[in-house]
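First comes one chain, alone, set out as structure tokens in the form predicted alone.
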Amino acid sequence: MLKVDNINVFYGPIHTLRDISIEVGAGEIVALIGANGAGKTTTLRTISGLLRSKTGSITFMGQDISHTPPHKLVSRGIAHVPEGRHIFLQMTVQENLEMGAYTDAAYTKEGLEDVYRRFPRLMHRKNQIAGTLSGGEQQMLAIGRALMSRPKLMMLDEPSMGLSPILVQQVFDIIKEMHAAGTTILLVEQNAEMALEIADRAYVLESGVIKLSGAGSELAQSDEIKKAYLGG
């Protein structure tokens, strides 16, 4: 579904990624892990097309996607949820669900029955302003957001970051309920053994470099990265 190739990206001088390729089947939930400042979260922006890479492609389905816009990618069926949500938080919840249906605006009131569907406390919460939403909240109002798109890709960056132990296993079983409904995942998490418990395959950067890669229950066994992520 997705192939990175080659990729390397600059943040003025400083090089951030080089020479990344990772591939995300069809189907697949794949994860990215590192530690702070490896990379991760400037992948997905590449991907989006929020930043641009001096070589390489990226493509999905079988086209090209290294030139187009962010809102194109959108309608072709790419989602990202961003590291810290970045919900509008002036407005409702149901108004930023309704945003996130920008590109199918016929499809609003079927999305919007699905995402209550899937978080009851939205629609509970469905006319109260977004920014007096619990981080918890916050976190089910932006991929719920995201999913008003009818994603064939989601990418969530850091999506458990900030929240409670019991919260952070209703986002993971969110993520476990979205890719059996046939959502294909992109997923970047500092919570290492959690990803690799649900991860088909993962890619392990360090410093802008893919250091490791395989499926994730074998690297949730590899001794090296026990020792640098699972406190093993």
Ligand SMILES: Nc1ncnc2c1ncn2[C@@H]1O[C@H](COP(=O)(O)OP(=O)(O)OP(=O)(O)O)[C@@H](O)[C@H]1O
Contents of the next structure:
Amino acid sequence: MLKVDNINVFYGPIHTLRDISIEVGAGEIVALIGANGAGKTTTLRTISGLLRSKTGSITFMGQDISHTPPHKLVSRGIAHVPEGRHIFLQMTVQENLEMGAYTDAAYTKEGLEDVYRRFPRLMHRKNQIAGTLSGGEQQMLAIGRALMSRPKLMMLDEPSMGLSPILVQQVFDIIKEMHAAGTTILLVEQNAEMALEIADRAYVLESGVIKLSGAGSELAQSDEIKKAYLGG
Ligand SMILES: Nc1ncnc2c1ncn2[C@@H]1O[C@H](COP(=O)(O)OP(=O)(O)OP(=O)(O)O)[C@@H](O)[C@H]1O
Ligand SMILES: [Mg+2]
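Given the form predicted alone, state the structure of the form predicted in complex with this ligand.
Starting with the chain above, the whole complex follows.
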């Protein structure tokens, strides 16, 4: 479904991503793990068209998207839940969700029904100003908003960040549910243990380079991973 082939991304003179290649097959959950500053967010932002690679190509469902602007990628079926949520704090819950739908009213109505079915908490708070939601509720809103575009591929950047263990579990349950409903997932996570548990495959990014890749279960057993990311 997604093929990132040999990309190199720079911030000014700084060479941040080096020869990165990643594949995500239809129906897979693929995790991207790595330490702070490894380049995980940069990778997702490049796939989303917010940053450009100097080399290589990115293809989605057989089409080259290396030069496609971000908003067009949403209509092609790629949704991106950015790091730190980025919801519209001054708008209500429902207005935030409506911003995630990009087409007609009927589509928006169906999307809202679907999101409210998955997140009853959001339904109960649909007229609440988003900035007054709890951290966990804001994260659910960010995921709900991304779902409004009915993506084929959902990219999530550290969706569990800052959440209590129960909410982390809930977010992972939501990811599993979206996946079961047919959405392909590219998941960036600090919580390597949980990410590897649900991932079919994973890539380990270190200082802008892919250090390891393989089946989630295999990587979870690797001594290198255990030492670096799973606490021993
Ligand atoms: N706009 C920017 N300008 C310059 N350097 C940047 C910019 N954004 C990120 N970087 C640098 O690029 C490197 C990779 O950052 P990135 O945000 O992709 O890491 P990350 O793996 O997502 O880390 P974290 O787990 O902390 O979110 C870091 O060294 C960071 O300081
Ligand atoms: Mg990041």
